[in-house]
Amino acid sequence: MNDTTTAATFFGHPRGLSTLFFTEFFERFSYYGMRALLVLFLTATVANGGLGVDDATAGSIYGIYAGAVYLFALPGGWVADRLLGTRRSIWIGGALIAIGNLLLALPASMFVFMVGLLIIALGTGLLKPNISALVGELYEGKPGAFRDAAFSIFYMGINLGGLLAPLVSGTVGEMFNFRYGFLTAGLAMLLGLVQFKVTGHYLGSAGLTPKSTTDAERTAGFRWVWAGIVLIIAVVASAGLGLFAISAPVVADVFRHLMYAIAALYFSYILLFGGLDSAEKRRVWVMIALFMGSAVFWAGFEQAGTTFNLFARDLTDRSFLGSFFASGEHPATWYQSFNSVCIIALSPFFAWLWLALGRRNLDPSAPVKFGLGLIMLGAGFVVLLLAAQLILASGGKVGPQWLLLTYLLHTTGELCLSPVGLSNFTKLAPNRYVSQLMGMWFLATAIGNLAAGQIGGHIGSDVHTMPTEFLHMTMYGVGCGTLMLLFGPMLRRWMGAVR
């Protein structure tokens, strides 16, 4: 056990939890504030303060960025474990996030903007997995229920950041200047870093040193890191000098197929050469099913930053409170906060529901919960399909209730799928492969985020294509969800004693 302070001064928990709570709050504020503006800024005309790129390019850029954020979590965890320790990784990651957002705020070229996005993605990959790990390290030796309660408080910081960021950064960006909106995201991360530094002593010795490795292993590890940094700088510099042209849609396609290949090769390796017994192999097959369901879910859900954002801007009646704004409409980014509102409101209900069903031996298995989550995803697209048809019939805009209902349905799907998947990946993984298979969970999220950007770029704000595209998303969600329900009994048997 580390020597952290045990005085209960933050919701009955050690003060170190408050340090991590507010660091995560400001980091998520930075992330969701920037994300709410990203596609709107990219697609806005130059005269309106944007970059004026087409929908397909904007969607691809969004997808590459969002996918990279989760993909970089894999090396980010390794760097902390082997080289830096979680504390220094969080600090460096936060600094990179702040620098990247400040680059976005500069009135500079598309190239500088893309460099800023790359730096943010690298920083998030360092910070995001390691701050959660540090919460766990802070509670080493503590009772499990105490630890679970700490994570519940910690996740509240995530959702508070997600709730407030679009209201603040989004309003500043849309109503005044997009660059100022990105500036607020960067300043938020700077506040988080200051807070982390000033109150870091409450963490005691937690996260100060990496996990035990030899000097030789650390030296070799740093060589790989520096080699990666040099490679990134070389590629970025070559692109900046015009030595080769980069097409965002082409890069997105290559990136997506690369992630498919990583997933296929890794799961094939672990099944064929991982030394697993038959029971472990069956559990890995369950994980593959959950992996695929997760990728499909996030491909639909994460269109919040692309398709839904453009739908809010161009096709939703935003006259409510419009008299307070020169445009006569409230900001489109406000709708990005509704998911966090629903999470905060509904999480206690879902926690109670699963416990109540469990006491009656009626708790659905993880595959069944995934199936329900995917069906909720499809139901959300049904709502938007009907809204698009109404727009085509009337020639006007629709009220905000359509978009809000879609967010509500998608949030119920998220609560069925996301925490359940995270928990079951840790339980189903063979002990010697837990960390690696948790990385595969992040990979599924990365694939889904990238696909969401590409799909959103394809749909754009063209209402004439929306009914067909939303029907496709409905079929993907409901179809995959139905398969999960049909194969649920078999998958539950393959899970063995894991519940």
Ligand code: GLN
Given for the second form:
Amino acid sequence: MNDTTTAATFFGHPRGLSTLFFTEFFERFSYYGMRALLVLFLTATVANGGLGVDDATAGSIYGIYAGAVYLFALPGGWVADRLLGTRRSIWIGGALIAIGNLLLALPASMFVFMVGLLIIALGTGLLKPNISALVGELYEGKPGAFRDAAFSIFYMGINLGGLLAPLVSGTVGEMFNFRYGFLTAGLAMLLGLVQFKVTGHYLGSAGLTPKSTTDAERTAGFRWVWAGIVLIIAVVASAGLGLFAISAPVVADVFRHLMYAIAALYFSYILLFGGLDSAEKRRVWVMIALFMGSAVFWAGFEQAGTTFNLFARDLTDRSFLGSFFASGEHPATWYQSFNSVCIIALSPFFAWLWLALGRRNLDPSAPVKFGLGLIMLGAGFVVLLLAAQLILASGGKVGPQWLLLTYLLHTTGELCLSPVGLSNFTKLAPNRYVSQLMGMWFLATAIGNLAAGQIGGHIGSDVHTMPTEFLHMTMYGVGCGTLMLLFGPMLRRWMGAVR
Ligand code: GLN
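Please give the corresponding structure for the form predicted together with glutamine, as opposed to the form predicted alone shown earlier.
Every component of the complex follows; first up is the chain already shown.
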């Protein structure tokens, strides 16, 4: 690594961290800005500038898109490792995201819109896992605590993007024209790319080359990539020519079962034929438990983009600051920012809490933290359950405090589960399987996101179905969380020396 990478000038960290911080800031800005508008745009009537699809279809499209984003992280990581290196993967991924968003911004057909979503999902799969990996690469050989601090700063970049995007893209999209909102998401990614190019030299040589592969392996790898691209183009072209009709809810269902099958096959394979000793096998069982907990958690949490977005639009009294807007209401998408606000506000507290508990030897194990996270998820749905009943009783809308409280509870759950899961997957995985098992962590997120779209599409903004559905979500969260707590001591033993 050359000197430019080690000159500490960004919060006491290498300048390269600022390059990655801002690239991820713009990428997440683009992701959450577009996502805030997606379901609102799909369900808005054509007269109101939307596509006029029903809730179930909109939820399924959202689920397929968000599921694909995380699923494509698997090939995305592989392409960087074997073929392109992280730097070029981030660059190409970012370019695809920008192109995809610009396609969404065109006043074109539903088909063009779907192609745009596909391109964004492919680009995010290429960018998102690799930018985190590049943060890691930048800190190779540096002390663990320094690296942890770098990831905390990086996570702030993610949430700064998540905070500002709905306020900018959401407001523009809702108040003026959805297409302009998508345009701002595309422009944000373009700014991120320019920034990445201009300040790229701060990264020194980090991420320039793929991990050691032979020329023959690379040639074979590129063949697979080209085969994948041809397959995707063939499927898209046949759909465009109307050779087969696609029903989003059916595709979503097939896609979800396919992901269950991948998970079941992979875990069976590694347990039966992975050549693991009994301690390693027990740790894989812990990962299976965390995998299931994570999928359930995101299935509830990621309804932020579906159920909660529609709840904000149709059932929340948005008259506060309403006089500034022609509609008399502030934009529904503003609520999408609140998760990031809570993350930024609560992260220091959680960091302190785990350290303080650790000092007294009371630091909860990962399964116990997952249990707590799932229970907080359930608690968030109790709040909405009560709000829905209030709406049914009064016939009106409820104040913003209900949705805000749900987001707050869900964010505490996220802080118990998301960073914990990520670091424990790296620690629990047998060395030779780390990247594959990291892929499984992304797969759990993908399953959760897809399910969140399907559930959100089923609930829609129909307040009559809400009490029952929110009760189910509460039962899933609290039930799975309690199971995690009950099995916690056993899972902790199975973790062995991993803490
Ligand atoms: N909010 C985080 C991000 O955007 C984590 C999202 C997730 O894992 N579902 O990176």
